[in-house]
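Form predicted alone, single chain, as C-alpha coordinates, below.
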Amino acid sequence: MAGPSFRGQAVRVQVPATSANLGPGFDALGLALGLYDEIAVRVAESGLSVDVSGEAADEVRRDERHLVVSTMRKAFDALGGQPRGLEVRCLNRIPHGRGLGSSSAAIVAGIVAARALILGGEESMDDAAALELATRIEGHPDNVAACLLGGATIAWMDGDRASATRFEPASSLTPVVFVPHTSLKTKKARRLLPESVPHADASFNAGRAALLVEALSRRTDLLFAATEDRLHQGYRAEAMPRSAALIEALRADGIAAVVSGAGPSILALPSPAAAEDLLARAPRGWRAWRLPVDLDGAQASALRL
(Lines of atoms letter the chains of each structure in order from A and count residues from 1; the text may use other names and numbers.)
(Lines give C-alpha, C1' and ligand atoms only; values in the text may rest on other atoms or scores of the structure.)
Protein backbone atom coordinates (compact mmCIF):
# COMPACT_ATOMS: atom_id res chain seq x y z
CA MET A 1 0.00 0.00 0.00
CA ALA A 2 1.32 3.45 -0.94
CA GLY A 3 2.40 5.73 1.87
CA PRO A 4 0.97 9.18 2.57
CA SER A 5 1.53 12.23 0.36
CA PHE A 6 3.33 15.05 2.13
CA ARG A 7 2.83 18.77 1.61
CA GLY A 8 5.70 20.69 0.08
CA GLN A 9 4.84 23.73 2.16
CA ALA A 10 5.91 24.15 5.78
CA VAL A 11 3.33 24.28 8.56
CA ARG A 12 3.20 26.39 11.71
CA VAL A 13 1.52 25.02 14.84
CA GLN A 14 0.60 27.03 17.92
CA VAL A 15 -0.34 25.24 21.15
CA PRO A 16 -1.50 26.74 24.46
CA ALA A 17 -0.30 26.21 27.99
CA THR A 18 -2.76 24.38 30.20
CA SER A 19 -3.65 24.05 33.84
CA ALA A 20 -5.07 20.71 34.92
CA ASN A 21 -6.89 19.43 38.01
CA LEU A 22 -8.07 22.97 38.95
CA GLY A 23 -8.35 21.81 42.55
CA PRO A 24 -10.83 18.93 42.87
CA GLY A 25 -10.89 17.79 39.22
CA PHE A 26 -7.89 15.47 39.53
CA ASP A 27 -6.84 14.01 36.15
CA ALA A 28 -10.13 15.21 34.65
CA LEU A 29 -10.54 18.98 34.39
CA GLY A 30 -8.34 21.26 32.32
CA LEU A 31 -8.16 24.89 31.22
CA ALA A 32 -6.27 26.26 28.19
CA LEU A 33 -4.28 29.43 28.82
CA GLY A 34 -3.15 32.18 26.46
CA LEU A 35 0.58 31.40 26.61
CA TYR A 36 1.84 29.61 23.52
CA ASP A 37 4.60 27.40 22.19
CA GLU A 38 5.08 27.52 18.44
CA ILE A 39 6.71 25.10 16.04
CA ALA A 40 7.43 25.34 12.33
CA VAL A 41 8.03 22.10 10.42
CA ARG A 42 8.68 21.16 6.81
CA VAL A 43 9.52 17.97 5.00
CA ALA A 44 13.17 17.97 3.89
CA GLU A 45 15.06 15.84 1.39
CA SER A 46 16.74 13.84 4.15
CA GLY A 47 17.90 13.85 7.75
CA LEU A 48 16.65 15.76 10.77
CA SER A 49 17.32 19.36 11.79
CA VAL A 50 15.99 20.67 15.13
CA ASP A 51 16.33 24.27 16.31
CA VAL A 52 15.02 25.36 19.72
CA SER A 53 14.76 28.82 21.28
CA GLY A 54 13.05 30.24 24.35
CA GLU A 55 12.21 28.41 27.58
CA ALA A 56 14.56 25.51 28.44
CA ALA A 57 16.32 25.83 25.07
CA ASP A 58 19.62 24.81 26.68
CA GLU A 59 18.09 21.76 28.34
CA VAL A 60 16.25 19.90 25.57
CA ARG A 61 17.66 17.51 23.00
CA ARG A 62 17.99 18.30 19.32
CA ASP A 63 17.67 14.81 17.94
CA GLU A 64 15.07 12.06 17.53
CA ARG A 65 14.44 12.10 21.29
CA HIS A 66 13.17 15.67 21.29
CA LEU A 67 9.55 15.25 22.43
CA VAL A 68 8.03 17.07 19.46
CA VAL A 69 10.07 14.93 17.04
CA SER A 70 9.46 11.59 18.76
CA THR A 71 5.74 12.39 18.88
CA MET A 72 5.69 13.31 15.20
CA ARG A 73 7.28 9.96 14.41
CA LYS A 74 4.50 8.13 16.26
CA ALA A 75 1.87 10.22 14.49
CA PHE A 76 3.44 9.60 11.06
CA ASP A 77 3.44 5.87 11.78
CA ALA A 78 -0.26 6.06 12.67
CA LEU A 79 -0.91 8.02 9.47
CA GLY A 80 0.85 5.56 7.20
CA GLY A 81 4.50 6.46 6.80
CA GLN A 82 7.51 8.66 7.53
CA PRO A 83 8.74 11.63 5.46
CA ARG A 84 12.18 11.64 3.84
CA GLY A 85 13.51 14.23 6.29
CA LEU A 86 12.35 16.93 8.66
CA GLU A 87 13.27 20.47 9.60
CA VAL A 88 11.80 21.51 12.94
CA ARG A 89 11.96 24.91 14.64
CA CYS A 90 10.59 25.32 18.17
CA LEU A 91 9.88 28.54 20.05
CA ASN A 92 9.13 27.69 23.68
CA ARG A 93 7.23 30.11 25.89
CA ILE A 94 5.68 27.63 28.32
CA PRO A 95 7.98 27.02 31.33
CA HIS A 96 9.16 23.42 31.65
CA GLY A 97 8.45 21.31 34.72
CA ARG A 98 6.21 23.92 36.32
CA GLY A 99 2.75 22.37 35.97
CA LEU A 100 1.66 24.39 32.94
CA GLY A 101 1.48 21.54 30.45
CA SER A 102 4.79 21.95 28.60
CA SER A 103 5.06 18.24 27.78
CA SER A 104 1.43 18.08 26.69
CA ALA A 105 2.00 21.11 24.46
CA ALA A 106 4.97 19.40 22.81
CA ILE A 107 2.99 16.19 22.29
CA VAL A 108 -0.06 17.93 20.84
CA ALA A 109 2.14 20.13 18.66
CA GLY A 110 3.88 17.06 17.24
CA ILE A 111 0.62 15.28 16.44
CA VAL A 112 -1.06 18.33 14.91
CA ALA A 113 2.04 19.15 12.85
CA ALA A 114 2.33 15.59 11.53
CA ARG A 115 -1.27 15.41 10.38
CA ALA A 116 -1.05 18.93 8.86
CA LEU A 117 1.98 17.86 6.77
CA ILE A 118 0.04 14.99 5.22
CA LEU A 119 -2.57 15.54 2.52
CA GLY A 120 -5.86 14.45 4.06
CA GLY A 121 -4.23 14.13 7.47
CA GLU A 122 -7.11 15.66 9.40
CA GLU A 123 -9.56 13.24 7.77
CA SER A 124 -7.31 10.29 8.62
CA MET A 125 -6.75 11.43 12.22
CA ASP A 126 -9.56 13.52 13.71
CA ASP A 127 -9.37 15.17 17.13
CA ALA A 128 -10.69 12.06 18.87
CA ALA A 129 -7.90 9.96 17.38
CA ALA A 130 -5.36 12.70 18.10
CA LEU A 131 -6.48 12.73 21.74
CA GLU A 132 -6.10 8.96 21.92
CA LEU A 133 -2.53 9.10 20.65
CA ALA A 134 -1.61 12.08 22.83
CA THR A 135 -2.96 10.33 25.92
CA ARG A 136 -0.98 7.16 25.19
CA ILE A 137 2.18 9.24 25.03
CA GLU A 138 1.46 11.55 27.97
CA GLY A 139 -0.17 8.95 30.22
CA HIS A 140 -3.28 10.93 31.17
CA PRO A 141 -5.72 13.02 29.13
CA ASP A 142 -6.41 16.17 31.18
CA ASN A 143 -3.69 18.50 29.85
CA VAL A 144 -3.61 17.17 26.30
CA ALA A 145 -7.40 17.52 26.00
CA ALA A 146 -7.32 21.19 27.01
CA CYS A 147 -4.32 21.86 24.77
CA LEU A 148 -5.94 20.22 21.76
CA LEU A 149 -9.48 21.58 22.17
CA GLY A 150 -9.01 24.89 24.01
CA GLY A 151 -11.40 26.40 26.54
CA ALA A 152 -12.31 24.26 29.52
CA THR A 153 -12.38 20.49 29.19
CA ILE A 154 -13.48 17.37 31.01
CA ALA A 155 -11.45 14.27 30.14
CA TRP A 156 -11.96 10.68 31.19
CA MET A 157 -10.77 7.14 30.51
CA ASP A 158 -13.07 4.29 29.52
CA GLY A 159 -10.73 1.37 29.96
CA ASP A 160 -7.77 2.25 27.75
CA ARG A 161 -9.77 4.73 25.67
CA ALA A 162 -9.46 8.46 26.30
CA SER A 163 -12.34 10.84 25.69
CA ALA A 164 -12.92 14.52 26.34
CA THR A 165 -15.60 17.15 26.01
CA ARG A 166 -15.11 20.89 25.81
CA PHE A 167 -17.29 23.50 27.46
CA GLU A 168 -17.25 27.27 27.14
CA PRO A 169 -15.67 29.06 30.12
CA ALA A 170 -17.25 32.23 31.45
CA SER A 171 -16.04 35.35 29.67
CA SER A 172 -15.22 36.93 33.05
CA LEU A 173 -12.77 34.16 33.99
CA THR A 174 -9.42 35.84 34.74
CA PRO A 175 -6.55 33.39 35.30
CA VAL A 176 -3.41 34.56 37.08
CA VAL A 177 -0.48 32.15 37.27
CA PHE A 178 2.43 32.27 39.70
CA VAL A 179 5.51 30.46 38.38
CA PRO A 180 8.50 29.68 40.64
CA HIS A 181 12.06 29.33 39.40
CA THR A 182 12.19 25.71 40.58
CA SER A 183 10.67 22.78 38.73
CA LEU A 184 8.97 19.58 39.89
CA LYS A 185 8.71 16.32 38.00
CA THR A 186 5.15 15.07 37.61
CA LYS A 187 6.25 11.52 38.44
CA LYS A 188 7.76 12.71 41.72
CA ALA A 189 4.55 14.55 42.63
CA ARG A 190 2.45 11.48 41.83
CA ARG A 191 4.58 9.26 44.07
CA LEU A 192 3.42 11.30 47.06
CA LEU A 193 -0.22 10.33 46.55
CA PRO A 194 -1.64 7.53 48.70
CA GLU A 195 -3.15 4.42 47.15
CA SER A 196 -6.47 5.10 48.89
CA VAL A 197 -8.23 8.05 50.49
CA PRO A 198 -11.04 8.30 53.05
CA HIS A 199 -14.53 7.90 51.62
CA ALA A 200 -15.50 11.29 53.04
CA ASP A 201 -12.69 12.99 51.11
CA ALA A 202 -13.66 11.24 47.87
CA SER A 203 -17.29 12.30 48.34
CA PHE A 204 -16.20 15.86 49.12
CA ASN A 205 -14.16 16.07 45.93
CA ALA A 206 -16.89 14.58 43.76
CA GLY A 207 -19.24 17.35 44.86
CA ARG A 208 -16.66 20.09 44.41
CA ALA A 209 -15.65 18.83 40.94
CA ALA A 210 -19.27 18.90 39.80
CA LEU A 211 -19.68 22.38 41.24
CA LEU A 212 -16.50 23.54 39.50
CA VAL A 213 -17.97 22.93 36.04
CA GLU A 214 -20.84 25.28 36.90
CA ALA A 215 -18.46 27.81 38.45
CA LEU A 216 -16.12 27.85 35.45
CA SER A 217 -18.91 28.18 32.92
CA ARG A 218 -21.60 30.34 34.52
CA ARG A 219 -21.21 31.04 38.24
CA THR A 220 -17.73 32.43 38.84
CA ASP A 221 -18.92 33.63 42.24
CA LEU A 222 -18.78 29.96 43.27
CA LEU A 223 -15.12 29.46 42.29
CA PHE A 224 -13.73 29.73 45.81
CA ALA A 225 -15.87 26.90 47.16
CA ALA A 226 -15.62 24.93 43.92
CA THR A 227 -11.80 24.82 43.97
CA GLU A 228 -11.50 23.17 47.39
CA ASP A 229 -9.63 19.87 47.22
CA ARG A 230 -8.91 16.97 49.58
CA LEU A 231 -7.64 14.46 47.04
CA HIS A 232 -4.12 15.48 46.02
CA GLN A 233 -2.89 18.96 46.97
CA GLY A 234 -2.41 18.29 50.67
CA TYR A 235 -0.39 15.15 49.99
CA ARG A 236 1.90 16.98 47.57
CA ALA A 237 2.48 20.01 49.78
CA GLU A 238 5.73 18.66 51.25
CA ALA A 239 7.31 18.67 47.77
CA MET A 240 6.43 22.35 47.21
CA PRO A 241 6.18 24.15 50.58
CA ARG A 242 6.38 27.65 49.07
CA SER A 243 3.55 26.85 46.68
CA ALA A 244 1.44 25.47 49.53
CA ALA A 245 2.11 28.61 51.59
CA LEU A 246 1.10 30.88 48.71
CA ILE A 247 -2.14 28.97 48.15
CA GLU A 248 -2.94 29.22 51.86
CA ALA A 249 -2.28 32.98 51.88
CA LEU A 250 -4.37 33.60 48.78
CA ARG A 251 -7.28 31.50 49.95
CA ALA A 252 -7.16 33.21 53.35
CA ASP A 253 -8.02 36.37 51.41
CA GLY A 254 -10.89 34.71 49.56
CA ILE A 255 -9.02 34.09 46.29
CA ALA A 256 -9.70 30.81 44.48
CA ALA A 257 -6.16 29.42 44.19
CA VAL A 258 -4.97 25.90 43.38
CA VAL A 259 -1.87 23.99 42.37
CA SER A 260 -1.55 24.08 38.58
CA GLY A 261 -1.29 20.49 37.42
CA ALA A 262 1.33 18.71 39.49
CA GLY A 263 2.87 22.05 40.48
CA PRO A 264 4.79 23.89 41.61
CA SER A 265 3.03 26.76 39.74
CA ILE A 266 -0.14 28.21 41.20
CA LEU A 267 -3.32 29.07 39.32
CA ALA A 268 -5.52 31.79 40.83
CA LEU A 269 -8.98 32.69 39.53
CA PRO A 270 -9.75 36.12 41.03
CA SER A 271 -12.45 38.56 40.01
CA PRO A 272 -11.41 40.74 37.05
CA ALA A 273 -11.17 43.75 39.38
CA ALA A 274 -8.73 41.98 41.68
CA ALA A 275 -6.53 40.37 39.02
CA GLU A 276 -4.09 43.23 38.43
CA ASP A 277 -3.41 43.79 42.12
CA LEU A 278 -2.85 40.07 42.54
CA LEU A 279 0.29 40.19 40.39
CA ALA A 280 2.09 41.96 43.23
CA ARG A 281 1.55 38.91 45.48
CA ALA A 282 4.22 36.87 43.67
CA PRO A 283 7.03 35.81 46.06
CA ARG A 284 10.58 36.95 45.34
CA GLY A 285 12.02 35.01 42.42
CA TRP A 286 8.60 34.02 41.03
CA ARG A 287 6.97 35.21 37.82
CA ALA A 288 3.33 36.29 37.82
CA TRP A 289 1.26 36.50 34.64
CA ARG A 290 -2.31 37.49 33.98
CA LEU A 291 -3.31 35.26 31.07
CA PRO A 292 -6.47 35.06 28.98
CA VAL A 293 -8.28 31.77 28.57
CA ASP A 294 -7.40 30.26 25.20
CA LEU A 295 -10.57 29.33 23.35
CA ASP A 296 -9.14 27.77 20.18
CA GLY A 297 -6.71 25.07 21.26
CA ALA A 298 -4.01 23.79 18.90
CA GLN A 299 -3.93 25.63 15.57
CA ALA A 300 -2.06 24.72 12.36
CA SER A 301 -1.50 26.96 9.35
CA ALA A 302 0.61 27.02 6.19
CA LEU A 303 3.96 28.78 6.44
CA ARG A 304 6.80 29.73 4.16
CA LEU A 305 10.28 29.07 5.53
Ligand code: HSE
Second form
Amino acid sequence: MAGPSFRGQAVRVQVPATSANLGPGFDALGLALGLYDEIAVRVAESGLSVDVSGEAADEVRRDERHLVVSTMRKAFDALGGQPRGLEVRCLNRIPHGRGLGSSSAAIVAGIVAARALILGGEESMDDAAALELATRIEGHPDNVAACLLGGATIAWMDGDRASATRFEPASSLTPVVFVPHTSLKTKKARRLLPESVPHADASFNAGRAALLVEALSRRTDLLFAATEDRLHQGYRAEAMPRSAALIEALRADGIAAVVSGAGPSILALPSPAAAEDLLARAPRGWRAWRLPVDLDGAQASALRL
Ligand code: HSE
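Provide the structure of the form predicted together with the named molecule, given the form predicted alone shown above.
First the chain shown before, then all remaining chains and molecules of the complex.
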Protein backbone atom coordinates (compact mmCIF):
# COMPACT_ATOMS: atom_id res chain seq x y z
CA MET A 1 0.00 0.00 0.00
CA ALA A 2 1.31 3.48 -0.85
CA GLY A 3 2.34 5.58 2.15
CA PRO A 4 1.00 9.06 2.84
CA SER A 5 1.92 12.11 0.71
CA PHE A 6 4.06 14.60 2.60
CA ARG A 7 3.98 18.36 2.18
CA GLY A 8 7.13 19.97 0.77
CA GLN A 9 6.59 23.01 2.96
CA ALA A 10 7.72 23.36 6.56
CA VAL A 11 5.09 23.56 9.28
CA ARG A 12 5.09 25.68 12.44
CA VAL A 13 3.14 24.54 15.48
CA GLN A 14 2.39 26.55 18.60
CA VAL A 15 1.16 24.79 21.75
CA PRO A 16 0.06 26.35 25.06
CA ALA A 17 1.12 25.58 28.61
CA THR A 18 -1.66 24.02 30.65
CA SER A 19 -2.70 23.75 34.25
CA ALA A 20 -4.52 20.53 35.14
CA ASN A 21 -6.70 19.49 38.07
CA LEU A 22 -7.42 23.12 39.11
CA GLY A 23 -7.98 21.82 42.63
CA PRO A 24 -10.80 19.23 42.71
CA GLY A 25 -10.84 18.16 39.03
CA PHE A 26 -8.13 15.51 39.31
CA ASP A 27 -7.25 14.06 35.87
CA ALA A 28 -10.31 15.82 34.43
CA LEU A 29 -10.20 19.63 34.38
CA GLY A 30 -7.64 21.68 32.46
CA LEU A 31 -6.98 25.30 31.56
CA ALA A 32 -4.80 26.46 28.65
CA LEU A 33 -2.42 29.33 29.42
CA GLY A 34 -0.88 31.95 27.13
CA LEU A 35 2.69 30.68 27.34
CA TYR A 36 3.79 28.76 24.27
CA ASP A 37 6.28 26.23 23.00
CA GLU A 38 6.88 26.47 19.26
CA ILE A 39 8.20 23.89 16.86
CA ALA A 40 9.08 24.07 13.18
CA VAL A 41 9.26 20.77 11.28
CA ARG A 42 10.10 19.83 7.72
CA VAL A 43 10.42 16.62 5.75
CA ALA A 44 14.07 16.19 4.73
CA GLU A 45 15.89 13.95 2.23
CA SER A 46 17.14 11.62 4.95
CA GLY A 47 18.08 11.28 8.63
CA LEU A 48 16.93 13.27 11.63
CA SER A 49 18.10 16.65 12.86
CA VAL A 50 16.82 18.13 16.11
CA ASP A 51 17.56 21.64 17.33
CA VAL A 52 16.33 22.80 20.75
CA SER A 53 16.52 26.21 22.40
CA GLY A 54 14.93 27.80 25.46
CA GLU A 55 13.73 26.07 28.64
CA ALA A 56 15.58 22.85 29.52
CA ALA A 57 17.49 22.95 26.21
CA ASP A 58 20.54 21.52 28.01
CA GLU A 59 18.58 18.59 29.42
CA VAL A 60 16.78 17.10 26.44
CA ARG A 61 18.06 14.64 23.82
CA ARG A 62 18.56 15.50 20.17
CA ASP A 63 17.65 12.08 18.80
CA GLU A 64 14.71 9.72 18.31
CA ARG A 65 14.04 9.82 22.05
CA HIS A 66 13.22 13.54 22.04
CA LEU A 67 9.54 13.58 23.05
CA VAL A 68 8.40 15.64 20.04
CA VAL A 69 10.22 13.28 17.67
CA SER A 70 9.12 10.00 19.31
CA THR A 71 5.53 11.31 19.30
CA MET A 72 5.77 12.33 15.64
CA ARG A 73 6.93 8.79 14.82
CA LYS A 74 3.87 7.31 16.54
CA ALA A 75 1.58 9.78 14.76
CA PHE A 76 3.20 9.05 11.36
CA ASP A 77 2.69 5.31 11.98
CA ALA A 78 -0.97 5.97 12.78
CA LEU A 79 -1.24 8.07 9.60
CA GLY A 80 0.22 5.41 7.34
CA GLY A 81 4.01 5.84 7.13
CA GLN A 82 7.24 7.66 7.98
CA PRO A 83 8.89 10.43 5.93
CA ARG A 84 12.38 9.82 4.44
CA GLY A 85 13.98 12.35 6.77
CA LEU A 86 12.92 14.89 9.33
CA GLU A 87 14.11 18.28 10.59
CA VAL A 88 12.73 19.49 13.91
CA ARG A 89 13.40 22.81 15.64
CA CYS A 90 11.98 23.45 19.11
CA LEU A 91 11.72 26.71 20.99
CA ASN A 92 10.73 25.88 24.57
CA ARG A 93 9.12 28.46 26.81
CA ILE A 94 7.17 26.16 29.15
CA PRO A 95 9.28 25.20 32.20
CA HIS A 96 9.94 21.45 32.44
CA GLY A 97 8.86 19.27 35.36
CA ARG A 98 6.91 22.05 37.05
CA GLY A 99 3.28 21.02 36.49
CA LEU A 100 2.66 23.36 33.57
CA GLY A 101 2.12 20.70 30.95
CA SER A 102 5.50 20.73 29.15
CA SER A 103 5.34 17.02 28.26
CA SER A 104 1.76 17.34 27.07
CA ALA A 105 2.81 20.33 24.98
CA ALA A 106 5.61 18.30 23.37
CA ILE A 107 3.23 15.39 22.70
CA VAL A 108 0.45 17.55 21.24
CA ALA A 109 3.00 19.51 19.19
CA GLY A 110 4.37 16.26 17.75
CA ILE A 111 0.94 14.93 16.80
CA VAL A 112 -0.33 18.21 15.34
CA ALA A 113 2.93 18.67 13.41
CA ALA A 114 2.87 15.14 12.00
CA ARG A 115 -0.69 15.42 10.76
CA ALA A 116 -0.01 18.89 9.31
CA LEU A 117 2.95 17.49 7.34
CA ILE A 118 0.71 14.95 5.62
CA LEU A 119 -1.71 15.92 2.88
CA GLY A 120 -5.17 15.23 4.26
CA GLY A 121 -3.64 14.52 7.68
CA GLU A 122 -6.28 16.48 9.56
CA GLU A 123 -9.06 14.48 7.91
CA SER A 124 -7.27 11.19 8.68
CA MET A 125 -6.68 12.14 12.31
CA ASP A 126 -9.26 14.52 13.77
CA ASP A 127 -8.96 16.12 17.23
CA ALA A 128 -10.75 13.19 18.90
CA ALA A 129 -8.20 10.73 17.47
CA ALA A 130 -5.34 13.12 18.28
CA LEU A 131 -6.55 13.33 21.88
CA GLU A 132 -6.69 9.55 22.17
CA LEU A 133 -3.16 9.13 20.87
CA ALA A 134 -1.85 11.98 23.05
CA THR A 135 -3.49 10.47 26.15
CA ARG A 136 -2.03 7.03 25.43
CA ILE A 137 1.43 8.61 25.33
CA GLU A 138 0.96 10.96 28.31
CA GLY A 139 -0.98 8.57 30.55
CA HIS A 140 -3.66 11.04 31.65
CA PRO A 141 -5.96 13.21 29.52
CA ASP A 142 -6.34 16.52 31.34
CA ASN A 143 -3.26 18.45 30.13
CA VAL A 144 -3.32 17.15 26.56
CA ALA A 145 -7.03 18.02 26.24
CA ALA A 146 -6.50 21.64 27.29
CA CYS A 147 -3.37 21.90 25.15
CA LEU A 148 -5.12 20.61 22.04
CA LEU A 149 -8.44 22.43 22.43
CA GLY A 150 -7.54 25.61 24.38
CA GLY A 151 -9.80 27.37 26.88
CA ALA A 152 -11.09 25.23 29.73
CA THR A 153 -11.61 21.52 29.24
CA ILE A 154 -13.22 18.54 30.92
CA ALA A 155 -11.62 15.22 29.99
CA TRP A 156 -12.80 11.75 30.85
CA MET A 157 -11.81 8.15 30.25
CA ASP A 158 -14.04 5.33 29.09
CA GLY A 159 -11.79 2.36 29.67
CA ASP A 160 -8.69 3.22 27.63
CA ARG A 161 -10.54 5.75 25.50
CA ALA A 162 -10.07 9.45 26.23
CA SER A 163 -12.63 12.11 25.36
CA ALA A 164 -12.83 15.80 26.17
CA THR A 165 -15.10 18.76 25.82
CA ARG A 166 -14.11 22.41 25.82
CA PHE A 167 -15.98 25.21 27.56
CA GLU A 168 -15.45 28.93 27.39
CA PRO A 169 -13.70 30.36 30.45
CA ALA A 170 -14.93 33.69 31.87
CA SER A 171 -13.11 36.62 30.25
CA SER A 172 -12.31 37.98 33.72
CA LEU A 173 -10.21 34.91 34.68
CA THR A 174 -6.74 36.16 35.57
CA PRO A 175 -4.31 33.27 36.06
CA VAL A 176 -1.12 33.90 38.00
CA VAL A 177 1.45 31.09 38.15
CA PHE A 178 4.26 30.70 40.66
CA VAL A 179 7.09 28.52 39.39
CA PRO A 180 9.72 27.20 41.81
CA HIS A 181 13.26 26.36 40.71
CA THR A 182 12.81 22.73 41.76
CA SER A 183 11.04 20.17 39.62
CA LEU A 184 8.89 17.16 40.47
CA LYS A 185 8.23 14.19 38.21
CA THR A 186 4.54 13.50 37.65
CA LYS A 187 5.23 9.77 38.10
CA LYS A 188 6.66 10.42 41.55
CA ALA A 189 3.74 12.68 42.48
CA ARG A 190 1.27 10.01 41.34
CA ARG A 191 2.95 7.39 43.51
CA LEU A 192 2.08 9.50 46.58
CA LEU A 193 -1.65 9.03 46.00
CA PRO A 194 -3.52 6.36 47.99
CA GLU A 195 -5.25 3.40 46.34
CA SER A 196 -8.60 4.46 47.79
CA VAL A 197 -10.07 7.52 49.51
CA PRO A 198 -12.91 8.00 52.02
CA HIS A 199 -16.34 8.27 50.44
CA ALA A 200 -16.82 11.66 52.14
CA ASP A 201 -13.74 13.02 50.34
CA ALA A 202 -14.85 11.65 46.97
CA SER A 203 -18.25 13.22 47.45
CA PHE A 204 -16.67 16.53 48.55
CA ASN A 205 -14.56 16.63 45.37
CA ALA A 206 -17.45 15.65 43.08
CA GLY A 207 -19.42 18.66 44.36
CA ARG A 208 -16.48 21.04 44.14
CA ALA A 209 -15.51 19.89 40.62
CA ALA A 210 -19.07 20.47 39.40
CA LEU A 211 -19.08 23.89 41.07
CA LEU A 212 -15.72 24.69 39.48
CA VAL A 213 -17.11 24.42 35.94
CA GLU A 214 -19.70 27.07 36.84
CA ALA A 215 -17.08 29.18 38.67
CA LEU A 216 -14.63 29.09 35.75
CA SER A 217 -17.23 29.92 33.16
CA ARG A 218 -19.70 32.30 34.82
CA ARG A 219 -19.34 32.70 38.57
CA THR A 220 -15.72 33.62 39.28
CA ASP A 221 -16.90 34.83 42.72
CA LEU A 222 -17.25 31.11 43.58
CA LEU A 223 -13.66 30.20 42.62
CA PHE A 224 -12.36 30.10 46.18
CA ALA A 225 -14.86 27.46 47.35
CA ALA A 226 -14.78 25.70 43.99
CA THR A 227 -11.00 25.11 44.07
CA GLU A 228 -11.01 23.14 47.33
CA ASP A 229 -9.67 19.60 46.98
CA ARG A 230 -9.32 16.51 49.14
CA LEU A 231 -8.13 13.96 46.59
CA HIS A 232 -4.52 14.81 45.75
CA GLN A 233 -2.99 18.02 47.09
CA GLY A 234 -2.84 16.92 50.73
CA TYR A 235 -1.21 13.58 49.84
CA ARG A 236 1.40 15.28 47.68
CA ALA A 237 2.26 18.15 50.04
CA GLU A 238 5.27 16.33 51.50
CA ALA A 239 6.91 16.35 48.06
CA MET A 240 6.47 20.14 47.70
CA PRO A 241 6.36 21.70 51.18
CA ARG A 242 7.14 25.24 49.98
CA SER A 243 4.33 25.08 47.42
CA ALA A 244 1.93 23.77 50.06
CA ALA A 245 2.95 26.60 52.42
CA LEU A 246 2.45 29.29 49.76
CA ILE A 247 -0.97 27.88 48.81
CA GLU A 248 -1.99 27.93 52.47
CA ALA A 249 -0.82 31.55 52.85
CA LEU A 250 -2.61 32.67 49.68
CA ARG A 251 -5.82 30.87 50.61
CA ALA A 252 -5.67 32.39 54.10
CA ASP A 253 -5.92 35.74 52.27
CA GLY A 254 -8.92 34.57 50.26
CA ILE A 255 -7.04 33.87 46.99
CA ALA A 256 -8.13 30.77 45.02
CA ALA A 257 -4.76 29.01 44.80
CA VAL A 258 -4.07 25.38 43.89
CA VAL A 259 -1.23 23.10 42.88
CA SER A 260 -0.84 23.31 39.10
CA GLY A 261 -1.15 19.76 37.76
CA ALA A 262 1.13 17.47 39.73
CA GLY A 263 3.14 20.50 40.93
CA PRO A 264 5.25 21.98 42.21
CA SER A 265 4.05 25.19 40.47
CA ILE A 266 1.05 27.01 41.86
CA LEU A 267 -1.90 28.40 39.93
CA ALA A 268 -3.79 31.29 41.50
CA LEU A 269 -7.01 32.71 40.10
CA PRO A 270 -7.35 36.09 41.83
CA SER A 271 -9.71 38.90 40.90
CA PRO A 272 -8.20 41.03 38.07
CA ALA A 273 -7.66 43.87 40.59
CA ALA A 274 -5.58 41.64 42.90
CA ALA A 275 -3.47 39.95 40.20
CA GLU A 276 -0.62 42.43 39.83
CA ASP A 277 0.08 42.69 43.58
CA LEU A 278 0.06 38.91 43.84
CA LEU A 279 3.28 38.62 41.82
CA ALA A 280 5.19 40.03 44.81
CA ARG A 281 4.17 36.97 46.85
CA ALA A 282 6.63 34.76 44.94
CA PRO A 283 9.29 33.35 47.28
CA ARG A 284 12.90 34.23 46.52
CA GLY A 285 14.19 32.37 43.46
CA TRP A 286 10.70 31.56 42.15
CA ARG A 287 9.32 32.95 38.93
CA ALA A 288 5.84 34.49 38.91
CA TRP A 289 3.84 35.30 35.79
CA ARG A 290 0.46 36.75 35.10
CA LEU A 291 -0.68 34.81 32.03
CA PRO A 292 -3.73 35.19 29.82
CA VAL A 293 -5.97 32.19 29.23
CA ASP A 294 -5.22 30.64 25.82
CA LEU A 295 -8.47 30.25 23.89
CA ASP A 296 -7.27 28.51 20.72
CA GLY A 297 -5.19 25.49 21.74
CA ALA A 298 -2.60 23.96 19.39
CA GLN A 299 -2.20 25.84 16.11
CA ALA A 300 -0.41 24.71 12.96
CA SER A 301 0.52 26.92 10.02
CA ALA A 302 2.69 26.67 6.89
CA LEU A 303 6.18 28.15 7.19
CA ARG A 304 9.10 28.96 4.90
CA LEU A 305 12.38 27.83 6.50
N1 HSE B 1 -3.75 15.05 36.63
C2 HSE B 1 -2.33 14.87 36.58
C3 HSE B 1 -1.81 14.62 37.98
C4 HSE B 1 -1.74 16.13 36.02
O5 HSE B 1 -2.15 15.39 38.86
O6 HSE B 1 -1.07 13.65 38.19
C7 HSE B 1 -0.25 16.06 35.82
O8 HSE B 1 0.17 17.30 35.23
